[in-house]
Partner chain sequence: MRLKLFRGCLFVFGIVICLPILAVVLGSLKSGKELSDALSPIIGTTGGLVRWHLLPLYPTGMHFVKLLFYTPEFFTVFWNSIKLVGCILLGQMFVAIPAAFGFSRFSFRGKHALFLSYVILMLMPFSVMMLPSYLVLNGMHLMNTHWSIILPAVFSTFPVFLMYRGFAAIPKELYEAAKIDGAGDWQTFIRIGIPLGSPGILSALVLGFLEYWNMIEQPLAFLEDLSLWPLSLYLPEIDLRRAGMALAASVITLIPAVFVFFMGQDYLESGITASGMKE
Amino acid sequence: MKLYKKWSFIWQSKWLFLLPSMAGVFLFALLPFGNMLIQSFSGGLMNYKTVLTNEAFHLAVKNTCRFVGVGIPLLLLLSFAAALGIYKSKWMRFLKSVYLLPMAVPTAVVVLIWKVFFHKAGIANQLLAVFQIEGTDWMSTNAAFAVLVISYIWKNLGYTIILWIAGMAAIPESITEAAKVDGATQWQSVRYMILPQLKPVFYTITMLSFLNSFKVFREAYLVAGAYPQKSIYLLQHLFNNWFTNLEIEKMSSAAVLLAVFFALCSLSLRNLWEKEEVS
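The form predicted together with its partner chain - chain by itself:
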């Protein structure tokens, strides 16, 4: 009876709303994550040392950083340019659909296209030949990296355009109008009016693009398997292979490291949201 009273707050309806979700999150995410955290320290810091000196880990981190370093700036630039053109154009709805459509295409379908397009005798090389550029065997040379970046941009361009447009739509009309009245050219109004206003949105989009960039593993894995060409061997491949070989110790400490990094990223993302709210 005492126990019933003590826990009676659970039966209040406001907890009933949250209880199923909290219980599931605890059981399927927090509890096993804590378990993994403890396991990762099973040999003191030994597991961490093994991971941090592991050559495959170095390669994977390097490639992942390189992918992020090339893919995200390209994506941001292209999507921003496209958003500028699409925003307020007559064709806005149509163009949004067209650029978003790749998001709906399952990776398995994309992969089929890529296999034909980026084959040594495939269409990409034939297009290059038109411009007198010599083609390569895309998937088994360093060009695989380019294929991965192209897939990432193809899939995420629409998503990022939508975010930019949402940011542009939030800029008060009066600002751009004032610029027009003052005789600013279109370029000037973009450079001095729109860009500074979009700064907070820019940070948010960068962070989201980074978080989404981990999904590119799907394309990489389905096109090239568990051990692809060296330049696209990403952290996700490494984790997957450690998982397949049940190398639990290495995996747990590497997962903890990655989790800490991602948690820091999400915290900074939240700070950005809060700043947006203030401004």
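Let's see the other form, the form predicted alone, since the form predicted together with its partner chain is already up.
Nothing else is written out below except the one chain.
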């Protein structure tokens, strides 16, 4: 009878619904990561020393940090400004659909757009020629970094706008109405009323934008190949090349270092957020 009650409790509890997801995480995430951790120490600490002294690793880390540091703030700023502009507009539903179109565009089409627009004899240089500005070989110079950032923002702008609008929709109208009654300007209302209410949403959007920043590798790889211009040589390029050469120990060590770094960054950001909410 006791055994029956125990299994009945498990059957009716929330854990039953979490079991498939937990099993998937264990089989496809935790177990592979454990195996990778073992592989990284197969040669002792020498694998980590090799990675940390590798010039390609330094370049990839620097470019990835630079891309994240430039792309994410621009994406958050532009998407928030756009969300404020279309929120409660009569065209909001239509504009939301328009902004989401880039997410529906297949990667192959995006790559084609890149090649047509940013080729040395492409549309971008032709537009510059109209204003008598000398064109550039976009994908073979440092301008490739700007192209990468533009592609990332274009691809993720609509999705981020929708997240901002969802956060704004949860703000009680009484707060903004009270600010108007007190004579607050539009900027004051945004700064002192709307932004503080969007802090939890801002954390979620930041984390999602950070994760989505790693998906830009597909377009960069298809356009520029495994060894692109140095300014857009990212960590994904490095791992791809190591995998091609079957340098498993180096891949494992680098992956462990990055996992620890990302975990610390995420926890630090979360703790900072919680402290601000408490204060």
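Positions refer to the first chain, counted from 1. Only the largest set of C-alpha atoms that superpose within 1.5 Å between the two forms is called the rigid core. Since the structure is predicted, the reported quantities are computational estimates derived from the model, not experimental observations.
Post core alignment: Val109 C-alpha displaced by 2 Å or more between the two forms: Superposed on the core, Val109 moves its C-alpha less than 2 Å between the two forms.
Is_shifted Leu74 between the two forms (CA, 2 Å cut-off, rigid core): Moves: no, less than 2 Å.
Displaced residue check between the two forms: Ala169, CA, 2 Å or over, core reference: No, Ala169 moves less than 2 Å.
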